[in-house]
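The data below hold one chain only, encoded as structure tokens and taken in the form predicted on its own.
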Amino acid sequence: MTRILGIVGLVSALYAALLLTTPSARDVGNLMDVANLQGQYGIITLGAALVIIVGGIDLSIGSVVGCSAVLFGVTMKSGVHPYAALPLVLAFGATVGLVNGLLITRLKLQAFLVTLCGMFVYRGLARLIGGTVSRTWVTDPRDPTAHPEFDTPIRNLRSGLVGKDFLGELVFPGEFILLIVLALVLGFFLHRTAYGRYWYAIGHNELAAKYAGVNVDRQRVIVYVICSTLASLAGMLLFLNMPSIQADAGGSSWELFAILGAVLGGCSLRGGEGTAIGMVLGAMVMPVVDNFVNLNGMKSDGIPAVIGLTLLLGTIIDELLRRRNAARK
């Protein structure tokens, strides 16, 4: 409780300070978008913090929001119908997840090495799948590849799941809303459902986990495949948000934003702690920062430190925690 008291504090702060000195950050389209945003960060780092939770660590979440959105494009403009590509690349995110997760638990190797490794596998697949990707094909009459009738698709995906009208104009903050509503589903089996006690044993203990017949491998290979289909659909939030998608810059660092969302959001580090509840509010620190600096006209070049001086407070304040529990047993 002291750790959500601490992070609305924080987030409440943030906003007090964005609002108050910045005349145009009340503009109510300025705040759908931090909120949809939000709701991006958001969504993978409802999986970062799952896999933290079971003690584990995904750095290769950046590279698999960008590799998805460029196949969303891509499976798009070879004819798949926009509906028919949904899902597919949702597979894909649980495919890569799917291989990860057996390759930390079957073959015994470190998850912070093998995500590590697929950072770069995804990376590279994106490229080759497609430098760059845009939504002009779509009714672009000089191109052949053109596909006019997916156009309606793609603009009923943006309505409903960003909350963005034909004129590409937010009317409601979509991704935020999805992100309450994917939140309340990863609450409800964290909280309330033997799988979320599962997921808390194995990061406290998972030597007793086994012990108390868990099936360790199997929770972690599920928690990895939940990690990655997030991200997957970040990817393809990430794409219909954008004019285009450069598969270099796609996505770009994105595993650093949601391992910070959930250390902010109460996970430690060292696994078997967390709630829903705090991985939404972790989210939310990122987007107002990056508004802030943006309308103030600041450089963003400090952006990167202020992250790894967080994650370094973060662990900090976790290992002072933890010593301090263990005086007092």
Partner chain sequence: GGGNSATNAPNVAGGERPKIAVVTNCTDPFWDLCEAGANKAAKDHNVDLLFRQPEKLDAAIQMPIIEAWVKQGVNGIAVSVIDPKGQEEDLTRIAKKVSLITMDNDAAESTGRLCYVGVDNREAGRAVGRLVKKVLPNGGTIAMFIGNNSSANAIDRSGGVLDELKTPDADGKPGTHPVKKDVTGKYYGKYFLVDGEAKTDGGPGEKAVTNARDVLGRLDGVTDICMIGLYAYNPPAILEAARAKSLVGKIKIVGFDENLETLKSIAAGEIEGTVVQDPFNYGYKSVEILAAVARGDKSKLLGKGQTPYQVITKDGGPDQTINGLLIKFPKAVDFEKKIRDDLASVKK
Second form
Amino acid sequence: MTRILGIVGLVSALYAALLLTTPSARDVGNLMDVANLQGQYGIITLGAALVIIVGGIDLSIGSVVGCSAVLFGVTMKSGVHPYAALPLVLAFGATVGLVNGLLITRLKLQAFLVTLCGMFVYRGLARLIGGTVSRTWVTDPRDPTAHPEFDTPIRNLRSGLVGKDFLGELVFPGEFILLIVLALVLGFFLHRTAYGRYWYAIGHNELAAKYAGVNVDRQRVIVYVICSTLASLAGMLLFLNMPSIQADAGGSSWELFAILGAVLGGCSLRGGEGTAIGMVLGAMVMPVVDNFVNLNGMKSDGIPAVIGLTLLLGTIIDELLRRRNAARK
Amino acid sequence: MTRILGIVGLVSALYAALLLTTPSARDVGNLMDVANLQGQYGIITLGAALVIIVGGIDLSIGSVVGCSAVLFGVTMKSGVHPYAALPLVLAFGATVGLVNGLLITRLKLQAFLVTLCGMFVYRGLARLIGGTVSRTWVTDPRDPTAHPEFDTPIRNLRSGLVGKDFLGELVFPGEFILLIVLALVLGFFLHRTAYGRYWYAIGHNELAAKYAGVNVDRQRVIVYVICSTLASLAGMLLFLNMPSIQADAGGSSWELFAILGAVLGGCSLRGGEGTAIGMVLGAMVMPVVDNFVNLNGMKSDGIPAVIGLTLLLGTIIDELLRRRNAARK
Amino acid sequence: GGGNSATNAPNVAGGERPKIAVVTNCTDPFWDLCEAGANKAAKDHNVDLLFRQPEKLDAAIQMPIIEAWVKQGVNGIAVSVIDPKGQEEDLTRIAKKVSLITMDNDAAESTGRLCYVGVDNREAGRAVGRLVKKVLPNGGTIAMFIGNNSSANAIDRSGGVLDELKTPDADGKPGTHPVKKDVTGKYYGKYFLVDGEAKTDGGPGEKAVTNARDVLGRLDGVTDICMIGLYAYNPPAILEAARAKSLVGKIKIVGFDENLETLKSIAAGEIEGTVVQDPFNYGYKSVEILAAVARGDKSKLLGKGQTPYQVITKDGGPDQTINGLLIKFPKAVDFEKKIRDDLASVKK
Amino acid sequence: MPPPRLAIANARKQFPGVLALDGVSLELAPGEVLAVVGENGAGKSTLMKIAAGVYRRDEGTMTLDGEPVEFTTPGDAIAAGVSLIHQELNLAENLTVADNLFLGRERTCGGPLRILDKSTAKARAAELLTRVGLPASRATARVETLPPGEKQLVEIARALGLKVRILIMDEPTSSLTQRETETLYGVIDGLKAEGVSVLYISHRLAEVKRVADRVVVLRDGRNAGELAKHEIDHENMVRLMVGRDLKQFYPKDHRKGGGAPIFQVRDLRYRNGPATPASFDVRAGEILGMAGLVGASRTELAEAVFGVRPLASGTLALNGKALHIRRPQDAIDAGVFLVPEDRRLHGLVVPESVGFNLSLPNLDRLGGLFGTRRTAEAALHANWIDKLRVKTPSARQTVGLLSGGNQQKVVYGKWLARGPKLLILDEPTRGVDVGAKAEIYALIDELAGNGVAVWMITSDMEELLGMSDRVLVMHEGRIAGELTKTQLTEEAVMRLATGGST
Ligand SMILES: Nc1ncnc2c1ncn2[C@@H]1O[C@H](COP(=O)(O)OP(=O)(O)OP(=O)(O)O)[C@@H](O)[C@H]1O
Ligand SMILES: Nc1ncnc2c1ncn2[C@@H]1O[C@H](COP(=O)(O)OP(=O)(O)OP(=O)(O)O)[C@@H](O)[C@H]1O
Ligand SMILES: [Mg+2]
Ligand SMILES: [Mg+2]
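Can you return the structure of this protein in the form predicted together with its partner chain rather than the form predicted on its own?
Following is the full complex, with the preceding chain placed first.
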């Protein structure tokens, strides 16, 4: 409970600061933009948080996002219908998670190392299969190798998942809604089913779980699969949402945002802690800070420092709150 | 012992592959270049490994490298003599480590979070205090605000620490030698003094160390200070070695290389494990792979994948070797 | 771009300060010059300026910044486009709401962008090719270095160099120049391009030096080498690698952009020359144009292809008209002084 | 005759460097309580882990109700009705008691979704907790908030919840006091009546005598003998375990006792501790016993004195000089040492070597912070391994691989090497075998004889009565009373511990 109080406070404070100091932030369109960005990071935060709960870490998230975005584009360009490409790319994500999970559980390699290698490998893969991909590259009527007939299904996907109308205007925060739906599903598994109990137990004390008859390795693999699948979903959303994706840049260092969101949301990197609602709240922090900085025309040079200090301050206050609460109890 | 065997094998195999397949790699100049790069990464690997041994992590290394490089330049440009600027910047590094350490020990914040914030903050600081710095920017005779009289001391520092002569030609692998010296010092502390014992004890079981009378917090802080100080040294070497440093790019993502080197060298991210010699060997891996890939004219797009796969393969073989060894005993 | 209503009438009242926003494609000293120009114009033309250098060369980072500005109701936006094709649709939508111009890197005219401030990267690349031809008239071995191979300016720039080198000779025709056996590559006219593509380094950093150093290592013993650095930080990185191998003066270096180090080295005769775009002017012009448009004055809009690149060498040369553009050939020392003056004219 | 419930024949298990089991055989009848005893490192836990699917044996056969069985994971064993309560606590402490009770076999609905059925779980948890003597309200507490004794009870409750044919208890009472142990006896009797077979391991021989139908003795990884119900007594067991008679288990009282009070605690309160301040003295050369029920805050009080818990008020004095203790370092500098209750968590750096652990608090005396004198260190290791008869191949052996009793000896070693003035012992012989116990008692006695003040917290009634010169009894955070040697009886202790008066 206390773990959540801190992040609720932080998110509220940031929103208050944003809305009070920056009139232009109050625009509904702007708030929807922010929400969509929160959805975008939130989806990978869910995955990262789950991995963190079982005591692991996944540094390959960003590369999987980029690789999935590129793969989505390349697959469609090669003639696969968007509605078929989507599950294909999800399957790619699941496979990545499976490989990560198997390397970590069967070969007992350190998760940090395996996924760091994955970060290189999938970035490289993205670059090998395609340079820059974009919706127009896939559907450009002027390009004989393209598939103009995919334009409508792609736009349909975009309006359903991202919330942009046919012209690209954001009409509802689709990604945020998607995040909420996914968080509900994940929260259900985490807090209401036996799987969640296993994940918490594994994160805190793997041996205890093992001695209780839990198939620890299988659960670990499942979690890595979920994480990478969510990352590949995020990659496709990125493709749908963004004008274009560069193989060498798309999604890069998103794993840091995901992990940051998870940790801000109350996950401990020691494992065994975290809640679904915390993850969502944790993922909401960065986009608000970012929006604040953008709207206030801050000098580019100062931005990283402002972001870093805000996050640090948030964490410190969170910690102090928690302590006071613990002392009072 | 077994932990070292694996990395010795990996480094030897990589060197063998490099030298046997690539005639141009056999050039002494090339080998010195590689060695210098190994020194460059090795110095921060030592710090990262130490932090990992006490069970922590430092993600701010890369930003501290960049910030120190910029600070070194800016300090000299403002008229401080290079020989005085060097200890000043080291003091800056030590302060960063102190802040990291205090936040982690006193406020009990998670190291990952604190140093991730640090990564943003010090990158921002670097950008705020200066855009691009370079030796010529500091000493340009045509610039009235510059200090041409610093040219000689800077070149002296460069030849002493980096191994480049007055014209910029690499005559001996200074950074590698520096790495060896630092590794010897660190190895002495780690393996021959009480401090080392404390660090291992803390990494394995903080509580047991505390109950044995170890001042856990102080030791932790010391280690973070060492890590950041080494990072600031690496930043100054970068300044001396490179034509110019951009505040937003200098040293960025070096923390990953440092951590990778540490882990390849036998440090476990669970803490309590690692040797000085392992760290040096771990840091030697990447530059060799890089050189191999570069000299063989591999396509740029494929390089990250090759690096990632090589590292993964190395780790897997290392693990299998270790297992076979354990079984044989 | 006459079809949109947003730009037909002045959108600020007489005494009001227009709010103008400029977003680049990444963070770079190159853009610091641009920012200086923009700041100067903001002062000269009484404008509130938002200037943003995004952390990374990534449309996914650039777009949210632009969207936030649109929502905020700025009066004009100048964008350095990252992927013209991909960004086309969004820019079209945005141009309907805000006065939009492109700079440094153009988007299709059909987006409704009011005008483009900047050189044609392909043309500028060709100018680099001509410099290479000048320093190695009999052909030779070349290597190109760049940040990435996927952004529009990179593709155009390196493409321009190779276009120039392979004309008038046919592509792929083996040259007569001797190369080492184990170095692979591809011929463009008389020029042998190591590995057949530009080597990428992912942005400014030590990798730029390592890349150059390793290519020099592979070319050990080869004569008539020209190293081409296509992003601003590449020429100094190449020079550093050449220094470390005592090859300064023995190999030719040709660059792109006006890095101060590059200019100094040209003056010192260590680098042959560079092709510059004058980012200070990009910044100044962009703000000036958008300010005028915001006040209802469209006369400042540039026509097609009005921004010429310049070619900097040690000794300079007379102006020439190339492909319909009047190109200046200033001396390195003069141009360096101009940049210093530009920078000095705006307080940081 | 029905086949034995469990039959293990010729089990062999080799660990790197250690042959833990060398052809051990064992038979267990349905409804039988079989005690397995042996010195530390005899191989008891290893044998049990083989029976429960944690380890795989290298050689040998195993049958369950006459059927050969092969367990590859603990899950297999549990499914076959074999459940092991481990010697070391194995709970997911971040979850609630109820979650732990059903971990791995949750009542779920919704098919593969496996939705938790919370109401049944709650009712069932209440039932199980009551059976081991814990209040039903504990079901919702996070395990990490419980004292070790209660955690142990939770482990027992968990095993009771399984459909077991064989329940293996590896030192279940090591952190239990008299009262909880009595509850456990009741539980075992109930299981027996249901026909469940129990394998029971304990170093408290009085317990073995109370519960066992038969005793199997292991020594050095081999069968060393068997005792039928009527043969079970202290001497027989010790003879088979140790291979000789063990005279004089508790040292004859040659301590002067009542020396001057050298350690004084006055009105001590610590943060988040009980409201009643604590005051007492420990005298030079005496062994001050401290008794109480599980959760009476004895451990907390000792930790407060040792500097682990921040003090709120009160004073400490050693030899008449005020002590200012803010961290363990301060206590250690003054010569006040703690042998903690949980040795794997607080006492030892488990993955490191025996020598590493022996040296850790003594490094400042082994050449200071810069450079450790190797010869001095080696001498220290050799000396204390020898003196305490630590059973280890060498000082380089990983301490976590030693048997429990030998681990405990290493904890003693690291403090004795430093020369204590006041030695606080929290459960001083937890998990230590009889032979080693006798040695440790002799050692404590010798220390006290040399004028060291010993404050001994123990839940082992026999030990309390056998060793103490004087006893303080704690009840719910306060010192409920003091018993002198002449007043010291089991009844008197229990009366005070449960809130009665002297
Ligand atoms: N995983 C392991 N690796 C190596 N050696 C081990 C391992 N587990 C146990 N041993 C060794 O095997 C021997 C038997 O240990 P075991 O734990 O079975 O003894 P025990 O009879 O249970 O002792 P205790 O009464 O102290 O619990 C000991 O020498 C111990 O050090
Ligand atoms: N009835 C209870 N309910 C909840 N917590 C309790 C209860 N009794 C004691 N505790 C907690 O137990 C802790 C005291 O345990 P401590 O370990 O100091 O006692 P102990 O006498 O050493 O018992 P043990 O035999 O378990 O070692 C305190 O944190 C106290 O809050
Ligand atoms: Mg045992
Ligand atoms: Mg206790």
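Rigid core: the largest C-alpha set superposing within 1.5 Å between the two forms. Please read all numbers here as calculations on a predicted model, not as lab measurements. Positions refer to the first chain, counted from 1.
Novice: Superposing on the rigid core, do we see a C-alpha displacement of 2 Å or more at Gly308 between these two forms?
Specialist: Yes, the C-alpha position differs by at least 2 Å between these two forms.
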